[in-house]
Amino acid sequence: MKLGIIGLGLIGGSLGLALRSRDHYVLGVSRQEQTCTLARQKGIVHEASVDFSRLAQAEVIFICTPIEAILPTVQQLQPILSSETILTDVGSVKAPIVETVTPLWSNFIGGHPMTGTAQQGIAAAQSGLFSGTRYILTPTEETPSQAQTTVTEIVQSLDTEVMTCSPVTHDQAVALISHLPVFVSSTLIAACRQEQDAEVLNLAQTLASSGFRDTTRVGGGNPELGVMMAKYNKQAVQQALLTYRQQLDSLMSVIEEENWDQLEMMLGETQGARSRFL
């Protein structure tokens, strides 16, 4: 198939490598000519351009831009594409995207690959990024069945497990397991930076190793992504943060009361529950 990718960063670049290895013809679009050149040199795409009109021949287009650029991108594509062209995106928030894009382009299905790294940009692209991961599709009653079938077949060919759910359910779930961890780990780093004793702070920075690294990894990621999560998934993120704050308050009360049996029980419950999320 002839497939288009708009946005040749980590996800878009990795998608291009994976699709090319499955014998698809890949057309790429980026805002920067330098990125287009690099995408061709790295074998991420067959063709790359800053001109959207190059995508007129694509059968399916993956929009891999930041969340706030998805709607303007669809608006730019409208006068260029055949109505048969299928559009999908990779944004980590789905409800506001599906709600705004579907009226403009009926042949659309929202998507979210549950993968990524701490790196960003085309230089971080890797062909195996999707292998062994889950890929979420969020069809609605208006989603054409052929669009869902086609996109499902493409992403399944990348060795992913395709799951479907409503856009709202998706956003509530990822607020808990994807968006909340970003803000929790960010505030953990911020809390450590509040230490006023320079000697203690320096020692803490020196001693920090695997536990701190694993706990704070997502908090050290791209700030723009965190802002987009909060901006476009505000209600679900707020609810997740409120629930987390309530759990912290309970933990603080137990420690203040020196109720060690209760603390052990709480930690035992989370120890047992962790495996159900991984």
The other form holds:
There are 2 protein chains.
Amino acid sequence: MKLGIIGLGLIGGSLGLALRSRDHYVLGVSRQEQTCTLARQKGIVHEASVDFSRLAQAEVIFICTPIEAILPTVQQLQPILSSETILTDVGSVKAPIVETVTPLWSNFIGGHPMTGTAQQGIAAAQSGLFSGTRYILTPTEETPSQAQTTVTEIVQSLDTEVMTCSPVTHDQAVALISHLPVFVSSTLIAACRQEQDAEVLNLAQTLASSGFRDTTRVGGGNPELGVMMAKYNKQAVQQALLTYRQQLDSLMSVIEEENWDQLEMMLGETQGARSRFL
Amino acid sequence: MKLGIIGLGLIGGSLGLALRSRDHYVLGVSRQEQTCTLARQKGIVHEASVDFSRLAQAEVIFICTPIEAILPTVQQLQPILSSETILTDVGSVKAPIVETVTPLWSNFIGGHPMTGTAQQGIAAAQSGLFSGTRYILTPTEETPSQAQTTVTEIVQSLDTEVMTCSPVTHDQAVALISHLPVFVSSTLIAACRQEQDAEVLNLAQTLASSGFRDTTRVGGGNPELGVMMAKYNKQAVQQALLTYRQQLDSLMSVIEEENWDQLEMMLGETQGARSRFL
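Could you present the same protein in the form predicted in complex with another copy of the chain, rather than the form predicted alone shown above?
Full complex below, order starting with the chain above.
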């Protein structure tokens, strides 16, 4: 098939490499001429351009831009494409994207590949990034079945396990296991920073080791990513934070009351529950 | 020197191996005959017994029992030892131990080796457990300087870096970087467990990956250890939790107000602050 990719970063670039290895013809678009050159040199795409017009040939287009660029991208594509062209995206939140894109382009299905690396950008692209991972698709009642079937077949051919759910279910689940950990973890660093006794703070900084390192890892990540989570998944993130705060209050009460049996039971329950998530 | 070790678990057993390798004569005591046999077989100690009386010969005794057994152990030792015998412990909280032991045995200095493994018990003992790690000693105005000098020399000979601070400073620092992470992390699991929508919960359990795994690792640990932290370091843990909750409330307000610039600044500050702890 002739496939388009808009945004040639880690995900878009890796998708290009993977799709080429499955004998698709890949048309790439990036905002930057330099990225287009690199994409051609590295064999990520057959053609690359800063111009959207070549994408008129594509049967399916993967929008791999940052979330805030998805809607403007669809608006730019509208006058160029025929209505048969299928659009899909790879944004890590789904409801706000599906809700705003669908009225503009009905032949659309939202997607979220559950993969990544610590690195970003085209230089980090790798052909095996999708192999063995899960790929979420979020069809709605309005999604054309042909769009779902076609995108499913393409991403399955990259050795992914395709899962489907509603956009809202997706956003609530990632709020719990992906977005909430970032805010919980960041707040731990923020709390430690508040220490007013310089001797205690210095000692804490000296003694912090693997427990602190692991618990604060995601909270020490890219601030823009954290803002994106809160901004585009606000309702689900707020609900998760509210539930978290209630659980924290319960824990603090149990410690205040010195109810050690209850505390041991609570910690035993979370110890047992963790394995059901991993 | 003739040295005693009471409690032959991971720390006590490893201490025996390390001290023997420095040519000390090591007398071990365990509650369990089986552990004594194992300690002799594995060359952890020269002598091992369930009976405290042989420890009368020891010049310095390391109490390596669980925290709640430290005070009863000192009470058992009192009638046996001469006042010249130096006592020290390896408990992970210091103020409550130093405050209760010192009136019973003035020739005492509190200690906390900053080491460990995921395994527990004598089977996990290893001679290199202390090498290259920090060893905190918490002398007070009442601590005899000879006790401090002697214990410092012994633990330094195991390739540790000895640091000293007051018991209260120690407890406040570990509340921040060791105990608070456990409760923050455990509460994250507790919050995820609360999800009432079965589809969301199932999807969350399926999708949880490295971010969730790292952030919840210490919260999924031994419940007894968490209870010990809250019970014996209650004041400092409560203060840390209170500061944490204030920071969480600030974050939730900023998200509620959609003040994305402020959120990005906060996440940028925690990103920068993390490296000062690691």
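Each form is matched to the other, and the largest set of C-alpha atoms that superpose within 1.5 Å is called the rigid core. Every value quoted in this text rests on a predicted model; they were computed, and no experiment measured them. Positions refer to the first chain, counted from 1.
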Degrees turned by the smaller rigid body between these two forms, as judged from C-alpha superposition: 12
Residue 242 CA shift between these two forms in angstrom, with the core used for superposition: 3.0
Residue 255 CA shift between these two forms in angstrom, with the core used for superposition: 5.8
